[in-house]
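Just one chain is shown here, as structure tokens, and it is the form predicted alone.
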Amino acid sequence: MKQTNAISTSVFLAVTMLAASAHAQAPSAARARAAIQKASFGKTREGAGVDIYTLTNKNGMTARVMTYGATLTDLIVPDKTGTPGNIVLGFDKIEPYLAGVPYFGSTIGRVGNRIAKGAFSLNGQTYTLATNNGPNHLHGGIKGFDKVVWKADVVLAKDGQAVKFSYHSPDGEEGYPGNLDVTVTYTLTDANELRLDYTATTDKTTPVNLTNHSYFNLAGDGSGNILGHVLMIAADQITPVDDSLIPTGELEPVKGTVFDFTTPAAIGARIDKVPGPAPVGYDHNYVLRAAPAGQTMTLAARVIEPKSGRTMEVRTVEPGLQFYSGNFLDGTIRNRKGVPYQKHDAFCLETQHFPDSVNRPHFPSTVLEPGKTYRTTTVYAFSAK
């Protein structure tokens, strides 16, 4: 994606400020800046300021992203009647995020998903990480990328409104080697797409597996469970897991099993038959089909919510997709209206490389070398009928 003219912003990107410099800007650039607002979202416990950016397209779709965790807090999408509704779990103030919600809308890194026993070896050296998920390392550790404040810049995009978030992860942070410089750019297009473009560079060999951890409910935040959502996943295999949710290393066909979403099916149709430890539900990595010849992106999944008519398509360059059915939501977290989030009240579709890839040489590699640039893109596309 081409990006130019990174700019700093005041509390609001006011149209009056744009008029003063309009002679130096293309009309499309002025419109793009006018469609983005910036406001304070509070402070971290350490006193660092957190800002939130609101992106709006011409169709009434809105995305809000804050600098804490480069986190998507709201995604407001019209339903089949044109009525807008927020379809992701989140809050309108910083405090619930600081209290430790389960990665709602966050950018995940350095390594999304699990690393077995919190350890890996590269170039003959063993690295030890926090074990923050039973015996394993999860989503970058105790203070992963979801719990740091990112730098943000509004950038110009020819097809929508965009904000680029940047973070410098120092050598040794959470046990990972190398200074890692990361960006994630959120672009809201007038085609009702939310595009996430990631980059990373390092000065030492290190694993990188970035993703977004938004929890979706296409009927609307707080509307109840997602078991009636109809899901298609373009994958013929999963990476089966042990009791601690670490891949066994095999690739297992989904055909004829509870994991088969090659033909669209309700999420709840077979969920009570999913094997594994409690709580029952999906938390599995799907091996996506390769992109068609001549294309870089593949259709990973499609979800339809019958009552609202909303449809979400997920397209990506990643080889895997983690489907999580909100199994660990237990009513202890309440949304902004005080409604408790219960089990299966949302789902996640996390585009990624496979879990524990750094310890599985036959999986697609997550290792980034100095002098190379990590790049990946995921698009969430919305419609309603």
Second form
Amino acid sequence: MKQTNAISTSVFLAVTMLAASAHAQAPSAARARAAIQKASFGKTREGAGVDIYTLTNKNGMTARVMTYGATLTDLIVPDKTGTPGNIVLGFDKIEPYLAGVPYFGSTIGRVGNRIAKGAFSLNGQTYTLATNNGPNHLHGGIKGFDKVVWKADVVLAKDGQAVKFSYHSPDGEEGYPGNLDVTVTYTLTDANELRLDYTATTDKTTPVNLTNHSYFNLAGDGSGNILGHVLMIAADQITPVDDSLIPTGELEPVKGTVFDFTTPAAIGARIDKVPGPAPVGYDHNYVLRAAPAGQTMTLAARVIEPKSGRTMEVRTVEPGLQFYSGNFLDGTIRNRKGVPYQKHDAFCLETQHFPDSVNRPHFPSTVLEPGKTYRTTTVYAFSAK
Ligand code: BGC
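Shown: the form predicted alone; wanted: the form predicted together with ligand BGC:
Every chain and every other molecule in the complex is listed next, the one we just looked at coming first.
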């Protein structure tokens, strides 16, 4: 079977028992689960089967998530005329992902972002990790959570359609201590939100910093660069970095600098003046403003794409946000229609704890202890006008 046909040959998931219990609940829950589709998305090179789930909502939004990397492959959102378009970089077959793409849509772990020199100490023991990004460790190592096959279960959500992905990361995997059991639940709501709820538990003290690495282009995948997107980031400081993108440890005010997005500005307006080595662009962690009193979620960012009218808000409980302007896209990867992805053809807004936190005791802690449960939530909310 051709991979491209995988979606159209998908089967409806209709579990009578679940449907019966759902009817006793909100009608949207019954509708939600009945419409989730599951299909084969091919196999890994080791022969493990990969599945893809399609979630839809009543407003014409669709999200597709596959078990390889618990990866978001498509996010279809109507524009201001109601025309749907895919606004994340991704593919309709497994091969490009296996060949290696820079984390398009992936779930990142055990520790997202960088750990300096691939080393840290906890409880008097030093741990050595792969240095897969110059001298540093990036996004969980050589085979991070983006390159493993997760288990998937359709779950009941009160506000939309949901699939829960689970992965057991064994003690010592990629050099990290402790057996870590991780879940990420993708929920597509009728309020046009894609919500990601993560949990993790461990049996040894370990750092954990999970995120999603979707590359967005609100004008549509393959529609050129994102320099005209208007961005607001609710952050007054960044964690400045050295040339290998490791934080210096300071918090630097953005006021009056090219990093200031507290007032909405086009991503391209000052991008040429961002300091740092080529390829020039943003690749920085922002220190998010605290959530309003009595709330845990904070508005981290808002992005408006003027032509399509699409707007995305990012809300999170995380203290940081890596704004990456697709600097390393260089035309070598082509999208599903053959259009090459060039520098700045997409942007990422990765909610997270700060880079290298495990080596920076004054940053919010990424350390998870046995007996505790790591929980974090990020919402991407969409509208168009
Ligand atoms: C990093 C970039 C990196 C990109 C893709 C981002 O989170 O900050 O430096 O190139 O991921 O790997």
